[in-house]
Every structure is written in structure tokens, then in C-alpha cells.
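In the form predicted on its own, a lone chain appears below as C-alpha cells.
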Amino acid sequence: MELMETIKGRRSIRRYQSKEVPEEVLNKVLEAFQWAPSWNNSQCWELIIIKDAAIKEALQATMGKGNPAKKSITEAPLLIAICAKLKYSGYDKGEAVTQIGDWAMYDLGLANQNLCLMAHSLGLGTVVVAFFDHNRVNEILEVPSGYKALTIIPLGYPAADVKAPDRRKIGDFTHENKFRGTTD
């Protein structure tokens, strides 16, 4: 699959067959998830493979009221749980050296790309999930301090195709040289 292909036909996937996930599979997608670039390669981050029915109703039991991606959490065949390690990445001798602060969420957000561009391009699919209730699912996972539970992402086939979603145009969202204002 090439990579704007890829891009663009990758979706967030909610509903999903019990096929189980081949352990070579899940390690190509974690390899990718490995590669993802981070701030001074500090690469700040855990993951929790979950394939355990009981923790998986545990942590559906942490979704937000009206999180579309509830049913997933126990339907997909594993969760990813990622975790961030805290007031590390962006940081040097303890101090932030930016006006951003902690990094965690911005490399996160680059590994989380990674994971689900390479599990679309092996027929699989995913959805972030991060709209939970993070200090019960660290207790749940048994995060330790100093770290958090930021997303988890179901993984598995999926049961269905899902549509595109509508696009802005890139001249709707691009500005030269200085922001000129929205569209909107």
C-alpha cells in the first residue's frame, strides 16, 4: 500500500471480528509504534498489551458517558493501553525548556500515527480512545507514579468498512507568510 493511500483510506474503527490479532502482526505494529520519532529521542513511553476479558470490562466501566468507542473496548481482541512517562520528554535536569512544557502528549500523538498507519496497511484496524476517566484506568493497569494512562487503542479486524469523513481544503486551513484569519 503506498503511503498516501494508506493515509488517507485509515479510519477510526469501533466495531471489530473476534479474529484474534497474530502475535507477528501485533509486532509489526509495535515496531512502527518504536520508530516514532520523539523529543531528543526520549521516547517516554510504556504500553500495556491488554487481551484479558475482565480488565477490558474494567476499563469499558471508565469511558465517558456517550464515548462512541465504549462497545470497542471490549469487542476489539487487545487493547493498547500507552502511557506517558511525566515531566521527561521536553525536559532537561527536571526543568521544562519550553513554553510547551511536557512533550508526552505531542510524541504520543506522533507513536499513536505510527501504530495506526501501520495496522490500517495489515488489514487491521484502530481508534484512539481517549475520552475516559484516566485515574481509574491507571489504578486499574496499575500505572505506577510518575507515569499516565494518556490513550487506548483497541486493535483488531475490522467488522466493517467505515466512510471517509468530509475534508477541509488545504487553501481553507493555509495561510502565507502570516495568519490571515478562517474561513468560518
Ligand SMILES: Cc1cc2nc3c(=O)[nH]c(=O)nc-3n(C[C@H](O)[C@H](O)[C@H](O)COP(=O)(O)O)c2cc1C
Second form
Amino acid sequence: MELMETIKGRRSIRRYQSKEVPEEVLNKVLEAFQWAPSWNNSQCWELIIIKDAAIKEALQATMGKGNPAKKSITEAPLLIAICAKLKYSGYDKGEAVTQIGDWAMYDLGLANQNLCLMAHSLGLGTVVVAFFDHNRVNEILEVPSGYKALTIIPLGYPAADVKAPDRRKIGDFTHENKFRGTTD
Ligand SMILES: Cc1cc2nc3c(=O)[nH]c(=O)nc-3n(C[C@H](O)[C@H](O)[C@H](O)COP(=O)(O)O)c2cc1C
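Form predicted together with the ligand structure, per the form predicted on its own context:
Time for the whole complex; same chain goes first.
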């Protein structure tokens, strides 16, 4: 698949077939995640692959009210919970080296997208899920302190095609030389 086709064709998939994801396909998706850039190559991530039905149900109960991805949590054959090691990326000897502080969100965002694009190119669907009770998810998955489960990504074969939501026009979010005006 050509890169632009992959980028534009990836959709958030919220309904899945029950078909299992073969181990070698999962490994390719994880390999795409592995090769993401990160602050000073910090790779501040830990991934939990979840297939257990009881754990999926417990995670589903943490979803925010009206979260459209709720069904996908139990329907997808597997979930990938993406955890960040906190205060590590963008830090040197325990001190933040930029005014931004923790770069974990950024690093994990890039790696999430690698994963989602690779999954799509292999015919799989994903959706980044982040609207849930993060403390409860940490408890369910026994994530140690100093780490946070940031997103849960269902992975599986899509049950149906999804229409692309609109995007802002390039001219509406690009500025020449200096930040001028907003689109609000
Ligand atoms: C950080 C982040 C959190 C998201 N959380 C959720 C979520 O909790 N539930 C959900 O259904 N979709 C979630 N999404 C998916 C977005 O709604 C989706 O990417 C957006 O509507 C654009 O649609 P597309 O991915 O099909 O292009 C999330 C996406 C991102 C990047």
C-alpha cells in the first residue's frame, strides 16, 4: 500500500469480526511500534496484550459515559494497553530538560500511530481509546506506580467500512512566518 493511501485510509474501527489476529501479524504491528522515534530514544513504553475475556469486561466498565468505542473493548480479539513510564522522557537525572516537562505523551502518540498505520496496511482495524478511568485501568492491569496506562488499542479485523470524518483544510491551520489569527 502506498504511504499516503495508508495514512488517508486508516480509520478508527469500533466494530470487529471475531477472527483471531495471527501471531506473526501481531508481531509486525508491534515491530512498527518498536521503531517509533522518542525523546533521546527513551522508549518509555510498556505494552500489555490482553486476550482474557474477564479483563476485557473489567476494562469495558471503565469507559467514559457515551464512549463510542465501548463495544470494541470486548468485541476485538485483542487489546493493546499502552503504558508510559512517567517523568523519564525529556528528563535528565530526574529533572525536566524543557519547559514542556514529560514528553511521554508525544512519544507514545507517535508510536501509537505507527502501530495503527501498520495494522491498517495489513488489513486490520484499530481505534485509539483514551476516554476511560485511567486510575481504574491501572488497578485492573496492575500497572506499577511511576507508570500510567494511557491508551487502549483494540486490534482485529474490521466488521464494516467506516466513512472518514472531515478534516480542517490545510490553509486553515497553516500560517506564514508568524502565528496569525485563529479559525475560532
Ligand atoms: C488521543 C486520542 C484519544 C481517542 N479516544 C477515543 C475514545 O476514547 N473513543 C473513541 O471512540 N475514539 C477515540 N479516539 C478516536 C478519534 O475519535 C478519531 O481518531 C477521530 O474521530 C478521527 O477519526 P479517524 O481516526 O477515523 O480518522 C481517540 C483518538 C485519539 C488520537
